[in-house]
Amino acid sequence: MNKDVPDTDASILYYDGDYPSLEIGDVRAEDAATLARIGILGDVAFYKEQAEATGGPVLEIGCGTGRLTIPLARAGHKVWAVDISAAMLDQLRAKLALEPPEVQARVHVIQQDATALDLPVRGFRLAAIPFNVLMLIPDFTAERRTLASAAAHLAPDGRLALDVMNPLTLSLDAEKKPSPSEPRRNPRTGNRYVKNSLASRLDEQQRQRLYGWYDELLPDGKIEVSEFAFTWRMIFRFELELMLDSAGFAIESLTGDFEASSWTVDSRRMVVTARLLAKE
């Protein structure tokens, strides 16, 4: 999440409803349908495969509420889970408290700015920057610093895995008419809600403001309204490749989804694995 988004922003409060986990909590069939619609149905499995291939430990940059963190820890991997949002980390800690002690012991929860990451350990085998996190650091220089910070914490020949949306499939113009989501379930309350979204036109720095509100149906029939707003920066394919190269990474794969389909201009996402090059 953007570093200036307040802890009370509705996008944080409803995060687990917007991007449900198929491994944590009360899982429903509709959750898989939601993930499929937004193109991230296989993301957790993908990152677990990357952790298994490298052997861990894992540096997760932008861990949020633990949608990836906890499955990695359950699979036996040590995870340093980093996020700038105190509210999201509080949600992660609450989930961890329900896990067995051995799972809890594998997770180190850290609140830090990814652009200036400074952990007491180095030598990670894998750095993960999942689900649009790089886009949510909406500044070109800051994104490059984030990749450099990841590189500085990796072991020689360590691996980076990340995914972002493909901007060629997104609208670059302003969306002034609210776009309602399908009805979803708030996992904290069990109530149904709808997310109403708008967007600004892409600016000269490739940034777009996303904003709107959530309508949650309360048991007494009333509607509770909560507002959200955040900014992301669209990253185009060859820009991403140049950013990774300048941070010292060699791309191993760049695909259009988590099933390793070839990337095309119509692909929903850019899913990347890269290896840290040895310094000369």
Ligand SMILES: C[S@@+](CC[C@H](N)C(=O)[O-])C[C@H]1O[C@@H](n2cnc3c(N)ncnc32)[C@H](O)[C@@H]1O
Given for the second form:
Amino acid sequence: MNKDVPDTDASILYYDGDYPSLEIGDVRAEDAATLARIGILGDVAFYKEQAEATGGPVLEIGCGTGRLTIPLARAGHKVWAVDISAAMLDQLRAKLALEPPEVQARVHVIQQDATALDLPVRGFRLAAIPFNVLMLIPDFTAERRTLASAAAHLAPDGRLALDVMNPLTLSLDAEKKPSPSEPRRNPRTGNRYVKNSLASRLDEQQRQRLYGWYDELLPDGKIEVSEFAFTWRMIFRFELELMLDSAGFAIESLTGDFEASSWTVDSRRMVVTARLLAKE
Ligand SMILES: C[S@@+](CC[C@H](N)C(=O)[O-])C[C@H]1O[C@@H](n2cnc3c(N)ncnc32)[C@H](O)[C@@H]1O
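I've shown you the form predicted alone. Could you give me the structure of the form predicted together with the named molecule?
Full complex below, order starting with the chain above.
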């Protein structure tokens, strides 16, 4: 999930099952409950509103398999969709190929490292860094560079929108037992699976290793086991504020969810909108 994760890691192969879309592909009744549990039920609507309010084009950093890219393009926005993972972008391209030609034409898919972003176009009205992408660049300096790169690609009146988990709601200690997910469906095979995940203790850089395995029930009754592992870095609220400030952003809103609830220590997420600080 971060840049050192191999393309074959199970977290990449099962991504669309773990984080189902209510807009793309077959939707199941339980998908909304899965998204609500993770705290991202309203994120697609939120980023669409941001694009609507700012006007396009949108720079989407860490677009992954296109969970937000495709709804943004369907809503009429031009999107430059950037991700470092070839395997995530392959899944995005496969889904995009099923969209009408006018939707496909609105999306530029770019494989680049967000920490050294350099696109041939600038002047974006909105830079979106959705769903924990900043945490998955697990190094303070690289996270700050990512924000500064986003700033460098924005129009002077451009906006930034991002969301990450609130670390105060997560376990910061090493977990001794795996937490199994509810049974989910692998959208590539249609088989049911369960994800078993554990987290390591937070290190001195606020990094945590997330690891575990997927058990997928095959049609012949056998269980296929695939492992995953990646690292993320907890970003605490005031650190996020300082990082945004030093990258040249002034925060406009910092809420605890996608319904604009006030942030508290118990909020699931930190959902931020910011504008560029005026240059002196
Ligand atoms: C949790 S996924 C989010 C994907 C998508 N935004 C969504 O909401 O479903 C994090 C994404 O960030 C990408 N990513 C991690 N480090 C990156 C980097 N240095 N540059 C660009 N993308 C990166 C990963 O490859 C992955 O696709």
